[in-house]
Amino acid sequence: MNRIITIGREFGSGGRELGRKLAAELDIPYYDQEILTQIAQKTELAEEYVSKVLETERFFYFPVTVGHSFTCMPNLAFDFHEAIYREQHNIIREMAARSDCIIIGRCADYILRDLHPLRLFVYASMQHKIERCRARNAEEADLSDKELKNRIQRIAQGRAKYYRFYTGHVWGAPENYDLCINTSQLEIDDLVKAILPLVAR
């Protein structure tokens, strides 16, 4: 059986840089990206979409009332998000068939728990979250505290509903991962070389 770690982080946290050089220190593909690209391509859906979708609950919408009567219309938007998620699953499933992989995020690690793959969860506190966007990312730069917390919120949110739904599991919860990892005072390189004796063959 291939060797499988996914990765569940929060935004800001650090928890792609761990994957990146995690991947790298095992010298495995390293999977994050390359599935919204692969999805958008299957789907014929542009990237960005797939993206917020993938980050966003699944949305519901209640019949439209014509005349007198009730009719539930074709919902293009619904259909949509199952087509992405399907998508997601099987490429998810190829890709931990092929080799030992990291894969990031995307509900990989409910997708694969059949395989039993490593399960880690990378969190932060939210004031290092902050100066970790702040310093990483041009755009986010010149945003206030306030304004960065709320984003970091929004997106947690988003992705522990979209959790919620498809897994049926509390996101980030520390019985649905084998490791939780905080990086809020080590460094990204020490927290690798600790890990690295738990996965290495």
The other form holds:
Protein chains: 2
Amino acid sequence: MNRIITIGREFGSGGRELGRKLAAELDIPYYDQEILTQIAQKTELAEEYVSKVLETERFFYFPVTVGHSFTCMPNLAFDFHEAIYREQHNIIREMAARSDCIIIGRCADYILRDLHPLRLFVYASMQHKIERCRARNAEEADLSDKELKNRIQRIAQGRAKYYRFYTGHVWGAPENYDLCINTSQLEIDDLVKAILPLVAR
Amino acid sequence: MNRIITIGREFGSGGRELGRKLAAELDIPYYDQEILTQIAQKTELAEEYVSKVLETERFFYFPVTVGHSFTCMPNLAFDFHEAIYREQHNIIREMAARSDCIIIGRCADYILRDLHPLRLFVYASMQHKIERCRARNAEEADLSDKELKNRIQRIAQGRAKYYRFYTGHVWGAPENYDLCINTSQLEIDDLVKAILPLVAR
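Having looked at the form predicted alone, could you now put up the form predicted together with another copy of the chain?
Now the full complex is given, and it begins with the chain already shown.
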């Protein structure tokens, strides 16, 4: 069976850097943006739209009033949302079947649960995430602490809702992961070394 | 500065085994029951009493009715509780000052927070904890799943209340630790190897 590592991560915690470095060390594929690109190709939808759908909760129906009674009308976006999630599921299953790999986010821990991947969750203190965002991303370098905090919280809320919706579980709750890693006081390079013995063959 | 590792752990999760093996690998002292023994010696209280106090919440005052108004009377156990906690604090500080070491439980992560210890929290699924308790402890081998579950939950509640009371934080909440380790799917020996790079000099 292939050796699969899934990484859930708070925005700004360094989860992506950890995943990239671990993939380089193990010499195995690392899938992140690639998943969006593949979904967009298969569904013929714009990558930005796919990204937006995968960061928000899905609503099946809008309640509307007809005469004096309530009824439900299909949400026009429903078919697109359904197709995107189905494609994401298929693509992640295909990636895991093809070879050892690391998959970032997108409920991969849940989608691949029967394969018992090593499930990591990477997090950090708000202060650490703010500093990390500012240092690593030119686009965010000029934002105030408050603006960055709002951005980090908004992204976290989206990920938490999405995870809850598709898995029924709480995003970041320790019981859903094998290892929860706080990067506030630890170096990413040391953490890469720490994870290697857990995936050794 | 000495290299300190603190380990919070759910009962039955293997936190103690992880601590012992890590201490052997690093060739540094491991403190667990030793803390209770030292407190009992210094306070001249029975070790069982000390253990019981450290597993339950401390109540300073009982409200009592005098005439028609409420007032507060000192709890008779207060002085003992106060002495036990003060001794525990001093003993843990002394241990950390003496040499590199591993300290199990007892809010050591909080008591030593200014020394930035590596703070581990070890947990597992209920099923894993039940199986582990039954396999490792003759006293628990004959208990039913329900009895073991009750025991595990009761101990967890005691530790959570105690941690909340002394630190103001949530026991087991990821933000209070550097690494939260789920032993349900991982081998303790591999976890020992995983932690070594995080305390290398």
